[in-house]
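Next up is one chain by itself, shown in structure tokens, the form predicted alone.
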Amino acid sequence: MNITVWNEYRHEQKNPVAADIYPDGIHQVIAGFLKSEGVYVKTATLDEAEHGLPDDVLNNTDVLIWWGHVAHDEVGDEITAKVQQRVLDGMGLIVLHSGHFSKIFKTLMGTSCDLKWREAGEKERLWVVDPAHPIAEGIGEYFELEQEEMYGEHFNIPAPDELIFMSWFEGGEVFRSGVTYKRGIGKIFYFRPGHETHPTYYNVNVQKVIQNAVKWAAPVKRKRPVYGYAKPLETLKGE
């Protein structure tokens, strides 16, 4: 399986707190825990040519992981359209944390994807509300992150195909923090945790969820359905 971890990679270069936690970038930490036998992991960042996603990379990516925050508008519309097409054709997409506001996620959702937020370093408790789902495999009834940015409802997304995790925050808010969708023959998973000034991606439960999600989002082995005019399979009356 070929995985590409995409990160805008701006906070880690400009914010000393983020740089201290992720000195080589969030993308390198995620790539590190995803590497295993039979899995090839590549990283890509916003400031690379074609945002690190030229056709030869994108067309050979089975699952794309996306983290962005302060530079969503700098992602080119042409690249967004290419990623969208790859999802429709079967590539898996995992969108993390503030990637909810990325061009690609909003394009695929067709909504504003807006929400409430607060940076107060409060506790987040993530409840497993679909314990039979493969993305929740190996996770207990819940797990906690001692410090995270708060996201709160209403989260303006379409009704999910599946709701896997629900978060509660110390300030009282709740949030649909792990949801899935299908678009074309591609699968999408949005996972909420991952603020850049907290060591969230070192948490073993967060890592396990992303590892599970990669397996779940892997492409099915079939061609995209054919659309448009179709010749009848049977002989029609009058012909």
Contents of the next structure:
4 protein chains.
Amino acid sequence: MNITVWNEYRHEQKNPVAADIYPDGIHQVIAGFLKSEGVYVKTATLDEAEHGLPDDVLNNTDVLIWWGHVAHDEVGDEITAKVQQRVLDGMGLIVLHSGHFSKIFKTLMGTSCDLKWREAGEKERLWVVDPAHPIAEGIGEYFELEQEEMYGEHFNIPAPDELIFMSWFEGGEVFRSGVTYKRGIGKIFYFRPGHETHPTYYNVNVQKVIQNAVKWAAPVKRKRPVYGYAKPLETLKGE
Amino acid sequence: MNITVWNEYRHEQKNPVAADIYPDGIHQVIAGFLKSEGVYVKTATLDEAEHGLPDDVLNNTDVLIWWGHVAHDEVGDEITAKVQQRVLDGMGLIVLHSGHFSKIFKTLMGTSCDLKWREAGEKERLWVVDPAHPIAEGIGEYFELEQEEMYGEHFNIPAPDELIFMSWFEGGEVFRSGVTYKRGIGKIFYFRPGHETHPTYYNVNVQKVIQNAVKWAAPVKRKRPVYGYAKPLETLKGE
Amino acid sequence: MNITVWNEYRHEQKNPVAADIYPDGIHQVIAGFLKSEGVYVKTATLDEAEHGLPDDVLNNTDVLIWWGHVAHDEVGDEITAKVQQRVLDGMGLIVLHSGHFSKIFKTLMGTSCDLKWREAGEKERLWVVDPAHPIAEGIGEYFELEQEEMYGEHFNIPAPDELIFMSWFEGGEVFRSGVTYKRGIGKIFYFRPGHETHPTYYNVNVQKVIQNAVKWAAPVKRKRPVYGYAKPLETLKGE
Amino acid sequence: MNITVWNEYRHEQKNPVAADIYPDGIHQVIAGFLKSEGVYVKTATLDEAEHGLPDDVLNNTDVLIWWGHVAHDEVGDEITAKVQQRVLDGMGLIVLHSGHFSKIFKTLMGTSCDLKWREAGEKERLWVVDPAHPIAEGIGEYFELEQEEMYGEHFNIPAPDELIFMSWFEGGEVFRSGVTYKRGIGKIFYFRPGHETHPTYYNVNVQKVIQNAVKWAAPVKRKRPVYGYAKPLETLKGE
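In place of the form predicted alone, the structure of the form predicted together with a further copy of the same chain is requested.
Following is the full complex, with the preceding chain placed first.
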């Protein structure tokens, strides 16, 4: 399985707090704990040529992980269209945290993907509401992040195919923090936590969820369905 | 309630078969049977200024009905974005037949909305699979259209929130013919039948479904949710 | 529209705190604010003959509201089967609070309907996560109940057709507090709040939600579908 | 993985047509093609002690496959309750064909599970409508069964979590033929084909679907959630 971890990689180069936690970038930490699962992992970042996603990389990616925040607008429309097509053709997509506002997520959802937010380093507790789901395997009834950015409802997304995690925030909000969708032959998982100024991607529960999600989002083996004109399979009365 | 029936209105002006069935355009027939229900109905067509949808019309439309086919690309991106925003803000949208490939439907779905098709004037039988749904009220267990264009699966749409009608086609295909979605505060209903060379919009069952759908898609009365920065509702421990 | 408000009516006769808040029973308070909406409302209680639900009452009820807690086991299996059949045939059902453990709700869900609970009079904040839903019309982004019993996830129910409200609790839990299902031709709404020792059913938001739910759950007008042997609608090749 | 194939095993002992196709019973054919996948497979039948499902068998079954028809009523209520509990605790359940009317399926669904039917040996074509689903992996756009019993809508089940297959029948009906549900921690797949007088379980596509379904329905590894009284996780203001 080929995984590509895409990261905007701006905060970690400009914000000392983020740089201190993720000196090589969030993508390297994520790649690190995925590699340990025995899959082939690449990284790609915004400022590389073609954002690090030339056709040969994208076409050979089974699951793409996406982290972006301040530079969503700098992601080209052409690459966004290519990623959308790859998802429709079967590539898994895992969108993390502030990626809710990325072009690719908004394009695939068809909504604004807007939400409430607050950077106050407050406690988040993620509850498992779909314990039958493989993405929640190995996770207890809930897990806590001592300090995270708050995201609150209303989260302007389509009703998810599956709701796996719901967050409780110290400041009084709730959030649909782990949701799945299928688009075409591809699977999508959105996972809320991961603000750049907190060590969230070092949390073992967060890592386990992302590891599970990669397995869940792996492409099924099938050809793209045939669309367009179709001959009748039965004899029509008018013929 | 203010309803606007939007029609591309090209086939009826160029194709004698369509012109014979719909001499004043499909939109006038739809407007006609909706008016008889006692609501205020406007029509709008592609070749009018701003496609007949200037801001004062769009902003006062409660439910928009959309029929398009050969000229999807001529619908401006700006008007498509405005219609999308109106749906997110509560306007109902009913997409008919070949409107599956319209910019607005594809934008709201996030998928290709592609399908199989065949123009052979074959029999279609639409089965009610969600008899609890108000859109199916007054419809028997199924109804038939003696001659329709075939649309077949795979229909490349997100899993619908609700599946109301499933079609059987003489040539051997099936299709999810009546599906609902919510996007933001708005409701969307896609309804399959309505090829321009068949008198489908004169069928009493088709009319009943569209009348029901207009009532179902009527906006709820509420303000747009507040997004963005949010003060805590509870005292944070760190404060 | 005929509404029947069913109440176990035990706490209010034995527990002075409940009796003080609901001297005539929870059912009378609910019937009161529903009556003010201009519909015909009956009440029924456990200790009446046939639990107040003889056939002529049940068969003429459009929407049944259900509150029970300590005496679920005293509800007869026969009446439970009749209520189930009425729901399948179109009657709306609104299950309140501790009714999650009623025979009728467990029968219709097929699961244990178990949950976490705590009676500590803590704050509950109910967030609207489906602002397009008519049951949430007239409700702000959230509303608060200063003192309620806590119900926490995991709530052992099937994935709901629609998730409308999510609760935040002071003690750290979340809960899917407003959920809908269709079963047969009938519609079901479960709504969490309403512990007997708190004045929850006097809260205007709670009242508005139940009033909206009654309208939403009203039966569609249609015959029960035909089941069993079916003659072919098309000529079979083997014939 | 431990799979148990449960079969009523009556038709094959009394009906010469069924006996000719399935001389050792449907369960042996299913067990045969599952064994070839490298998992441990048991069979169990109605007329064995405890229907072949004593506690040590049931408690060690990861996925249970269920075929029944004429003798649903002979399945004990106690064993049905045990199977239900096992599903809620994580055991996968695959219900085949006429098992739609089994006690266990009706109990888990909460509906009548009724449908239309006709034994006329007509053609069925099963279309894949969710090509992203692992249960449909390796299956083309559709597959055909030259002779099958017809099942037609309305199928009185809850709206499925996922709709994978839709059937087209020669006689004019459609049917939701492959649907999934989660109940508690367990996963359920209902698959329509498999009348006892047709060689359906020898069909490679049918076999592939059931093989895929077994993998999909395998239990997640997690403890049963904790229900009942819960201490607060945060300090309550009133304390």
